[in-house]
Every structure is written in structure tokens, then in C-alpha cells.
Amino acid sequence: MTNKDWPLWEIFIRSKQGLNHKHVGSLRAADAEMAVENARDVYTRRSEGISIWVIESNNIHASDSSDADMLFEPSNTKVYRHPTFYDVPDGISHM
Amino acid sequence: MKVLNSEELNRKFQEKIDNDIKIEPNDWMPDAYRQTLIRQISQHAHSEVVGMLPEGNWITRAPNLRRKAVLLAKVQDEAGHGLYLYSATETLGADREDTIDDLHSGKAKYSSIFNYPTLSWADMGAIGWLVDGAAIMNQVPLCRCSYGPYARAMVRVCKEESFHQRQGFEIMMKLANGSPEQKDMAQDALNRFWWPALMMFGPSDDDSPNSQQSMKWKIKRFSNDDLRQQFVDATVAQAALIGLTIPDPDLKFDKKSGHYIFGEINWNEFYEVVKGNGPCNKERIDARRKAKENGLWVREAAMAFSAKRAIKKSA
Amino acid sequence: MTKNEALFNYTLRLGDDSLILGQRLAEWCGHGPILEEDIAITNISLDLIGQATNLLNYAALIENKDRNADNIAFLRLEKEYCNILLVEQLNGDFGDTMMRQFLFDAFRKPLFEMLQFSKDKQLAAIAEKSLKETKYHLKHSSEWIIRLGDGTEESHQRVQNSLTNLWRYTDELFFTDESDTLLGELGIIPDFSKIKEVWSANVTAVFEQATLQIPANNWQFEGGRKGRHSEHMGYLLAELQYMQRAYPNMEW
């Protein structure tokens, strides 16, 4: 990449009031004003959006996905944290 | 961690993809399935984007206010769908400006259906009926296809696509219940875009190599022959409905396997136009080309106004 | 002149600014400098033809004369046209484009500012509307224009080119006569001066950010309101027309 190329930003969109921001996708900007409004010209033509995150790419840290089992799967075996793993006896709702 | 040789990569690797799990972009993947990928992906943008110059070059001259704000809307809707999947190929490490580069020099292909010329109004109805209506065809698979983000640029866009494909059969059953005129370049209109829009679901599958491959990793779900199959099914009862013929002597309903057999594609004319001999090939390359060119000072700009303004705030 | 008659004749000025724009805009189509920027400017041209359908639709409406905004937007003789010569201009490159937006942008946002508060409620109801638009407009094309002045020196010079050409053309956007001084009296369409006023602070604001110069040089042209145009006009009907001319009296 040469450095006339504009750089890529990492898009974020939240679609209604009380849902987080979501990845849409990304886009080319010269900085962060532009970045916003390409992102409301490429990604909310259908009002899909009424706030939008830009972020450059390069500024994201990624987990390494071959770390995935040491991340990942140690707490597939904690168990007794999902309510699903303790007896509740019949009669008692609301728990 | 547990260092895997190869082949136990590529094994896990095709066990999640039999399993439909998708890869996503920091995933180990082999290099042959990303190079297809980009090629596949930017190919598919580069389409979207040259796909903009023959329907752009009515917007001017739409007949009407309404006709005219839709077909602004739909091309700009094809500038969309090409960044989504530009955005898609650089989740594979392809830089959208090299690709990009790759398509004026020639070195990256695009769908053949755009290297025909746009002559009258009415191929603004046959675009978007026929040409829409195979992309949806092609695309709406690839919906499920085994790379997570050309999967989900692929549920975007056919969620745009869709008035596409209507907004151009309302441009046709409008002409085709229309004055003489009218008819006359609806059918047209329909004889020059139905065998271009045949060739756009590629080669026969016979000669289509690399199509084996891709359905093991599940980037395509279906052959070039079936979708095609299914287009004409599809397409042959929506002309009678509007009072069209198709162009195709050879047309027929077979009965026992319940599908439209049709004529000989000309196979020689869709390389030719691929190689680059179609009418319009060095037109709409150029156009692009130029429209790169003649953005880089503005690029250049932003760029260094955005470096000045970053030295402002830091002093 | 009838009050009927000066509301008519004002629907069309903005109508035909809206138009004529939009219509030049929209041969930015595939063309755009970029692809993020080719959608903004397709976004823009978009806006400005669903303003002009409103305002035309209104026209016909007080016209009163079976006319619809399609057969005033398509079917008059050059002469027949009001928008101002400004919107015509060809598209240039794209700082051309850019400033020929500010300019106009600069004074469609006080207007609309304004004209919100119109005696006449579809007027005020369309200027409210097209108001939210045109505020991302201007912020748009200042902001670009700002890039490209203090850009590189060769978008400086370029974008000061530009400035230079189109400032000629400025002054017809305060342009008013016998109709617009009837609607003042009456509260339907705002104060030309105060719109003026706005206008100047805010252009001058942005280019001094972006280094540039208002030229020394103020002839200033006009006709577009009266349907004079320029030798550019009728390239752009014909183009615009040419279906309904062609294929007469035919639904699409």
C-alpha cells in the first residue's frame, strides 16, 4: 500500500436505541470526519443505523485464533456457572 | 499450543467446512481456498462497480422524476455492493486500491454481461429483470457460502438486490403495455440482454475446472448449469406473462423432467467478450480507469490536509 | 402580478436550482473520485431531485393548469427554465463540483432556515424536509473544500481555479424581483438580505480555513431567473428531455 491510499476503518453501527453498536463491515477514509459520513453513505441508505463508531483498522488487536483452546475452552468445563447446573426442587418458581 | 503440520491443518480445516462452520479472516485457511477466494470476491466487486457505467449512462436521460431517482439509486446501490465486497477481500490481506489496479490492467476479470452496450431505455428493464435477476440467482447461495464475511456481504446485498430485479420487470411490463413503440424496444431489449445474461452463470459445467473444488469448500453451493436451469425456468413464464418472446427457436417445455430445455449458448462469443473483445470492454475500462486517474490529486488531498490537521492537534 | 402567480413562479426558482443540480450531479455516477465518494455524490443528486419532484409538484398544484411535476420538469422550452446559471455549470473536476456545491449549499441551508417558518404551510413543510438534508450538504462540501484548499498545492491551486471561475456567479442567488418583493410582504418567503448575510459570513469563514481567495475580480453574471442561460443549458435538456421529446405523450 502506498501512502496516498487512504486508510481502512472498521464500521460500527447501532441500529436502534438499547442495542449495542454492531461490525457492518469497512470502508476507505482520509480521516474520521469522513470515515462517519461515508459510513452513513454506504451503511444506513435504508435507515439502518442512528449512531455510528468508526475505527481505523490497524488500531484493532485481534486474539490469535490457534490461542483459541487456551482462551477459549478452559471455561467450557466451569460448569456451575450457568444456572442450568443446580437442582431446583419441583414448586418453586421465580428462581 | 500444539503445533500441527499441514495436512492436520487442512483436514481440521475441511471437517469444520463439512461441518458448516465458517471461517472467518484470522482462521487458518489453506492458501489455494484464499486465493480463490480473492479472486472469486474481487471479481465479484470489480462487476458490481463496471456494472454501474451501462445503467449510469441513463440516468440522465430517465423518462421520468420517479424513473430517474430509482435508477440513481440502484447504481448507487452496485457502488455499495462493490465496497462490501472489496471490504470482504481485504478481511484476506488483498488491498482494495492493488485489486482495483489488477482490474484496469486487464489482469482481473468481471462479469462479461457489462461489456454490452446500453442502447435504449428499455435495457434499463432488462438489466435489472434479467441481469438482477441471475446475479440473485448466483448470489442468494452464496449467502451461505463457508467465508464468513463474503457470506454476510452476500446477505446485504440480496437484501438490497431485490427491488433491483423488481424496479427493471416494472420497467418492462410498463414498456410491454405500452404503445408499439414501446413493445418494439421492450423486445428488443430482451433479444440483445437474454443470451449475454445466459453466459453470465459461466462455462458449462464440462468446462468449468476449478467449479469441483469449490463446491468441496463450500464457496459454491451449486453448479454453473443448475442455477442456469433455474434462471430460465424462472424467466420464461414471467416474458409470457408480460406478452415477450424469448429469442430462443429452440425453446421448448420438456415435460418429463419438468424443465425448459433451450438452444446453444455461443460459447465462442462469451470468450471472445471475456478475453476482452466485447463492444464495450475498452469503454467501460477506460471510464473506470480514468475515474481513478482523475481522483488522485483529490485523494492526495485528503490525505495530506488529514496529516496537517493530526500535526495541528498534537501541537 | 396575483399572489398565486409570484408563489408559482418562486416554487419553480427552487424547484429548477433542485433539479438542474440534481441532474448534473447524477453524471458523477460511476465517475466519482473514489468509491466512498461516488455514493455521497450520488447521495446528494438523490436529494436534490426528490426536493425538485416536491417543489414541482407544488408548482403544478398552484398553477392549477393539469400539469404535473414531471410535464414542468420535462416539457418546457429553455427559456421556460429559472434555475440560476450557477447549477448549470458544467461538472469540471472535482473541486469544480465541490465549490459550485458550497456556494449553493451555503445559501440553500439559511434559506431553508428560514423559509421554514413560511406563511405558507407546503412551502414551510418542504423547507423543513429539505433543510436536514441540506445541512449535511454544506457540511459535506465544506468540509471538502477546506480539504482541498489547504490540501497539496496542487488541490490549492486547483480548488482557487475553481472559486475564481464560479464566483461570478453568486450574486444571482440573491436574485429578486416584483414576486419575490410580493411573498416578503406577505411572510411567505424570507428576507433575501438577512439569507445573504448568513451566506457571506459562512463562505468567508470557510475559506479562510481553507486558504483561499474571494477574487478581486466581482462582475457578476445573471439571467438564469429570467431563462437566459448559458451556452451549456441547452446540452443539458437535451439530455433531460430526451425521452419525453422522442417518445411523446407516453407513460414509463
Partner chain sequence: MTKNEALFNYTLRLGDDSLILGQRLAEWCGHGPILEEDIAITNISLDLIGQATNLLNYAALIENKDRNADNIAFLRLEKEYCNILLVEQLNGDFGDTMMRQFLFDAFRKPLFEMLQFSKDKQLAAIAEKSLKETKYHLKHSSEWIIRLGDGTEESHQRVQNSLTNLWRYTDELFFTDESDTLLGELGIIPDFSKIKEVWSANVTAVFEQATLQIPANNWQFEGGRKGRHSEHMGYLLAELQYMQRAYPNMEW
Second form
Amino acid sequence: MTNKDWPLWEIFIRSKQGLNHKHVGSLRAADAEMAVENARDVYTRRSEGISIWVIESNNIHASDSSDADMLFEPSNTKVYRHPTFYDVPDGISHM
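After the form predicted in complex with its partner chain, can we look at the form predicted alone?
No partner chains or extra molecules come along with it, only the chain itself.
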């Protein structure tokens, strides 16, 4: 298998200050272990990350943008989903 035949991996990094992983880019690697190692070298050069996720691009499934109205409109009719209806107690952070 040549480099051109390697699968494409999507890279997500969690920063030291963050609570979630953020997509930082893509790279090609022969397997998940190589993808993590390469992602470390390419995307965390200044020790800014504490966790790396790699996901093979062909395993990502996305909605079609033409279906946006159908997918997201129903939440507007369910007002209990809006955070304005909930009281957050004092002392709760990262919410």
C-alpha cells in the first residue's frame, strides 16, 4: 500500500483549556495508531493538546444540507428544549 492509498483521517484535538475536542484538520495514515502519531507531530507541536481523536473519514456520515429544514425545524416547536426554561444552580460551571 502506497501513501496515496492510505485512508484519510479526520483529526480532533482537546486543548488544555477546553472541555471538548475540536476538528483541526485531516491527514493520511496507514492505520489509527499511525494517524494518532502523525496528528501529534503535525497538530500539537507546542504541547497545546491533551487528547487526540482520529476518525477515518469514510466512517463519518453527514446530513444533506437540503434536509436542513426537515431536520432542524421541529426543535423550534418544542420550547422545552430552549435553555431559557431551566434554572442553573449557583456553582455549576462548564454548562
